Amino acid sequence: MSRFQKSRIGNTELAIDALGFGCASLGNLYHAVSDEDATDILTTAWSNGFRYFDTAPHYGQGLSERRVGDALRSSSRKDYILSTKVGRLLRPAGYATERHGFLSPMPFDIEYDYSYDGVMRSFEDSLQRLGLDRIDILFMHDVGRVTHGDDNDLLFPIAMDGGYRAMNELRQSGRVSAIGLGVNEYEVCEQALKCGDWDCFLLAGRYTLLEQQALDTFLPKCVERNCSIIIGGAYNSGILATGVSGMGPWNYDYGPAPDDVVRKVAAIESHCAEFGIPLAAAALQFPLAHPAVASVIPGIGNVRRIDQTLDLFATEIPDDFWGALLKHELIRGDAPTPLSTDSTSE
């Protein structure tokens, strides 16, 4: 049984955990996972109330969504909600050691289709690899400038007509409860919303505590549209759960951090030190308190991580904490946090 709060999607029956297992990591992502250690990651998780998965067929090209299926289908598991994506096909190219950051032995690569029938192309490939079947969130996966530049005037209209259709059907047809964007940009989302019904958007390193510019229009309008969030990167690519005070490197959306972002988490730092509190603590809880996020979904590469995010996840931070955050302009004035959700409620 989850031991999490739960929260409904959009208008769907559908309710997810406030915290997640994101699964990238199970597809070797930067570093090798042995199917031993994958087994014991999902089994562990399961066995300390995990039950919201998140995977793609991007992760290690299909090894992820192998080993989440044969996690879930072991010991008849049924009680979990699990998401992939759409918008990749797998296709044969030979073994490599590192494919897009992946260090996986799929004799595979990706192939970019947007298209209707490459949407249910991918929906079924990937209940093939889950063997499961049923997908109970189904997300298009990093339609947008952030991975396709000027390429994507030409693909997002295929994606907003062919690729939402068959999202559209699959969800009518009971297929699938959910539907959304994962993404690492709320702008492409916002767009999104002109060209469709969408249940609920995965947005990566976007809002965070480093990050708050999708409270302008974006995140108002999935609360008037009753869209749900559910917050990937909620450590911004690393720096925010290591902090700067070590030696580095620091890592942010992918790359080196700028010395701006260095500067502001070591200001944020330096207020976690004085109110006792981890910094990756505070990053975790933070996007939480806005009222369209339902949730968060760290990635978990080991087993030492579960113990680790629980705890973080659990940890008690004062009032006054997020107050001085705000004092000192380290988080938007309009930002909800957890001292603002908790005043507003009673």
Ligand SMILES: NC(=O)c1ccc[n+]([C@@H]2O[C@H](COP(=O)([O-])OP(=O)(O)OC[C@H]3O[C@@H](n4cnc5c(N)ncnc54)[C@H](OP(=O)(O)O)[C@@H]3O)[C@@H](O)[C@H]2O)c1
Second form
Amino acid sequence: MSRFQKSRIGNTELAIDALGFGCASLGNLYHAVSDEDATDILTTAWSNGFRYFDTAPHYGQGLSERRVGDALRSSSRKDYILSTKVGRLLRPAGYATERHGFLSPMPFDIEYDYSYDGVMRSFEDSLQRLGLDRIDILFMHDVGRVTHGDDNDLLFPIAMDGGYRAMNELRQSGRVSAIGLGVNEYEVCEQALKCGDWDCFLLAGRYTLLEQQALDTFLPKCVERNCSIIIGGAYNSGILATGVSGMGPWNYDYGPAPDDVVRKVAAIESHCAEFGIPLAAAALQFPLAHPAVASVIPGIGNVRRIDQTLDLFATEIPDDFWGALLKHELIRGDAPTPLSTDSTSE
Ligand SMILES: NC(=O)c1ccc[n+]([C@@H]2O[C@H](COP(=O)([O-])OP(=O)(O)OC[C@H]3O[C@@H](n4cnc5c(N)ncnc54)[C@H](OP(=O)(O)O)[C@@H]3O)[C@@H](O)[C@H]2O)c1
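So that was the form predicted alone. Now I'd like the form predicted in complex with the named molecule, please.
Shown next: the complete complex, the earlier chain at its head.
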């Protein structure tokens, strides 16, 4: 698949590239990125054709949005698609401290607010931080049990009532083109499908080479409803890029990888070695085979990764590799797999 292959988002007019850029890294996720390096990364990404960027107020408490906005504001850069998120308001804290893996963030505390007013405020605040006059896709960020535990029982109804109403109004008035949820769990998306008309979901870490439970009911519902999926965390926070043959510790879902995950990655990696393909190439290309998936947005935190990522995306992966993973039950039997160019040209 070409990285420029465009997919429509739901029933909207918006079309995004198969390969986008996840900008959590530019909020200093896992390691600090200097302002100069952030500019260099975004400039290099742009000159290499990246046009879809995903950011959020959460990423470095505003730092990622500021950097992405600064880069996109350049007069020649118009034809981009930008997503950001609502649900967290930033309140002045008077100090900056590491939170949720984001190093040296802006000096703000986070207040969750999924209400109508909270969503509207969050949207306007993002425009100010970005210094831009448009946001294309707006995601409700991290509503669900993974972030809120039992508090989600209180927050979810608020989000699906006032929060959804605000997002829907922004869409109807044309201030955003598409709305969805941006989360690390598919169950909350499935619940949300019962409550509103969503165009897309940014699903992070839950449809990857390592796990495909979303195939049971959620992804089929997305196909049926024509609701697009954007894949975040395609490397499950890193382990599917680094593999486990080198020195650990290996990052899985924002923390050290448990033993069963390390064993499964090692098994997948041995088939990658057999076929001479990088594990990261398989991880990047696999989710896009599902008909609901429009784009995959790896986290890129240094400039060398841009060329690497393009090479990984372009790596030819033989059908027999996917066959081997299926045969050894390393991916689910009902998981669609990418077709090699050979089979597509027949
Ligand atoms: N709730 C949500 O809405 C949500 C949640 C998670 C993610 N997302 C979105 O999805 C994007 C991607 O997710 P993510 O950044 O959490 O995780 P990810 O893409 O699974 O992994 C990123 C990690 O992989 C490393 N990496 C990338 N390419 C590599 C390569 N070629 N070789 C070795 N290591 C490599 C990066 O290292 P370097 O930093 O050194 O490049 C980084 O540590 C985010 O930026 C965000 O836009 C959204």
